[in-house]
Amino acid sequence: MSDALPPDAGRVSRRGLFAGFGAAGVMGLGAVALAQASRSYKESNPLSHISPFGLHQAGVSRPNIPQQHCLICVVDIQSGDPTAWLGSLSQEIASLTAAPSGNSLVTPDGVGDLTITVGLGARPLSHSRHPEFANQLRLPLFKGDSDLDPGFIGGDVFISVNASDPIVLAPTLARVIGHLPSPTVRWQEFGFRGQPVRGVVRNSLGYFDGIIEPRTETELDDNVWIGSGPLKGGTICVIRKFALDAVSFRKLDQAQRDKVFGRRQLTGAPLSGGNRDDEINLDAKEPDGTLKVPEHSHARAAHPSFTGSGVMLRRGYSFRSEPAETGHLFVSFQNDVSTFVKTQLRLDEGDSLSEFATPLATAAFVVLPGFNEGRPLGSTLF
């Protein structure tokens, strides 16, 4: 499938608290620290540049695998016609992200891997030509979210940077949030990855996320984009951002920490047997008739058989906000919300992993399909 556009398609308080690390944040990570991590992907790890444009957005399955850092924001806008916004937002984004160079107040050293990804959540989508999209969004309050402030619930605009290098993040989400009318952030979140192994990484406690996903074209086209009408290339983003609890679940041993995955932290392969890719066999027992993978860890509560949807595509990230708190930025790609909502709903029946994860925000959004020079974001909505 080609990424190219014809040229005749379509038309042209207690936020505090849980903020993290935004613009001002990042710095807080260490300034000197970041500095010497973004001097040495560029050193070892010449980056190659993603082109903003298509039928899909970059950011979702562009880079195949994912930059290890990101600053995702949630923000409120004021309501009306987004028709202006987008098309100038459409143009930062290609100028931020031009090869070799981008903008030179920002990426100094070069655009490097740098992506944008924007989506619209259920208010602004209500303001559309097509305002029953609005209602593919609706998620209910899953187990822990009715102890949530209203803040961390839900939003107008999703905004997703990534890059390898961390110190591009900050200026570059403050130049787009610059193209928003009346921007109130909700929350922000400065998250990282480990370095991959064969395509997979680990997440804050240290087991790998995201084994089983889609990853061809026909498995993303299945799973993820949306195939027809004004969202055609579009996809639907989930955020869940959680506290883990990394210190008790460090408590437990080995074995029991195995248990709570299905799977074993040092190569990832399931309790059931064979390698990290193969695929689970959850009728598998013991010689005493006890269930290998365990009745509720987290590889059998979210596998798709039991609830016939589909597969998401995760690229999840790990956060540290302050010493005592680690967390997990869940993000998933899917065409429809109903694959991400079936899932969860099973995990809230018996997650032997969510006793050990606390909800913070929760959200969905429209990921709006693809522009070029002449078709910008949201074009055919709006």
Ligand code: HEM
Given for the second form:
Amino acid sequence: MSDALPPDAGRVSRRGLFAGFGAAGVMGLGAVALAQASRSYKESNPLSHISPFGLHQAGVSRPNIPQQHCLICVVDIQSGDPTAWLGSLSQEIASLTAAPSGNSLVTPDGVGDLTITVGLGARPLSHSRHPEFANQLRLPLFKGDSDLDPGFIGGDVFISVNASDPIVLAPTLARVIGHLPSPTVRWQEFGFRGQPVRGVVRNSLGYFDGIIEPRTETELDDNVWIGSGPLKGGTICVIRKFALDAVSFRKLDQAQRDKVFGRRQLTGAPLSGGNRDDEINLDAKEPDGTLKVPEHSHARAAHPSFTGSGVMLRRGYSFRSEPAETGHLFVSFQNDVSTFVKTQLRLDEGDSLSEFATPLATAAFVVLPGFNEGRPLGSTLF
Ligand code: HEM
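Next up, can you give the form predicted together with this ligand of this protein, since the form predicted alone came first?
Full assembly next; the chain just shown is listed first.
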């Protein structure tokens, strides 16, 4: 992924191009330099293709570091023959993300690392051969949710289009939505992520976000993928959109800000000590007996040891759009929705971060098991 590259990878070759013009003053030489520059730029920025096929849909754990941009969309649909629309949708996803070029109108410069991930909400699931799965998606109303307009609670279909190149997102989403029966978009949001530093990006409050995550195959099998039954290979996605009061947060001094998260902004290290990627020590105390990782810090409040739950795969994005000057799209994947619910309920009891975060939307979806040419999306459910 791109974090393996120096931040200015590719720029050198463009500077080289102008030097080439100046020194030689010959158009032919300039054209050669242009070809070389563009070739060396592409070679130094390979975007690995992500296959749409497999046991799991692309875009959940592949690529392992989420692409820098996404368009997330929650849509309501009219009842239609799910086998028909899920079949044509599967074909569309396969052709839009087929290497190397995808759809020549949508990705004229190649498909890159484009992924499309689809989930179903409670209503379409309740009409499936397994209506029992719908119950897993009914989230309680968490702190602040009762102020939400019902249009921002739940939804029928979840679509996440992710890519390094933000230009391809909107035309891709439009084609995907075109396969849904009488779609009405509830809401959509464009999300972006910072430049990864050793695999982790900063969120829009400036803190490393996504340090503690299931990463190995075993961790993903244990915590993220549904292991058996008709949803085998799928997962449950919870999405919560938050406005962040960055203005008030920035007014805190550095030590106060670090106490909100329980981590140091500069390094990401837990306040209990060690390095960014080390385990947090929740028992660590100052000489005066106070907890090093404060009682209501986010890292403590969200820690799975208090809820006895699994570890969620968090792949959040930042956004900036009305009514949030600064916002966070919280996106988590887990094989048991209670992992999320228990954590959120605990955060509701006392999380310093919640003083700066206001929910704007909330929903849960079954991310359908992966598909391939002979087995379309949703084939085990409808
Ligand atoms: C306002 C939006 C949120 C922001 C900006 C945010 C940010 C962060 C940051 C910076 C960390 C510490 C670094 C890390 O381990 O990744 C973290 C940890 C964590 N957050 Fe959040 N978070 C938000 C909301 C949530 C929500 C809604 C949940 C779940 C209900 C959640 C669950 C977690 C968990 C489980 C951890 C890891 C705790 C650990 O094991 O140490 N976060 N979050």
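Since the structure is predicted, the reported quantities are computational estimates derived from the model, not experimental observations. Positions refer to the first chain, counted from 1. If you superpose the two forms and keep the largest set of C-alpha atoms that fall within 1.5 Å, you have the rigid core.
**Student:** Return yes or no for E355: a CA shift of at least 2 Å between these two forms, with the rigid core superposed?
**Tutor:** No; E355 is a residue whose C-alpha shifts by less than 2 Å between these two forms when the cores are overlaid.
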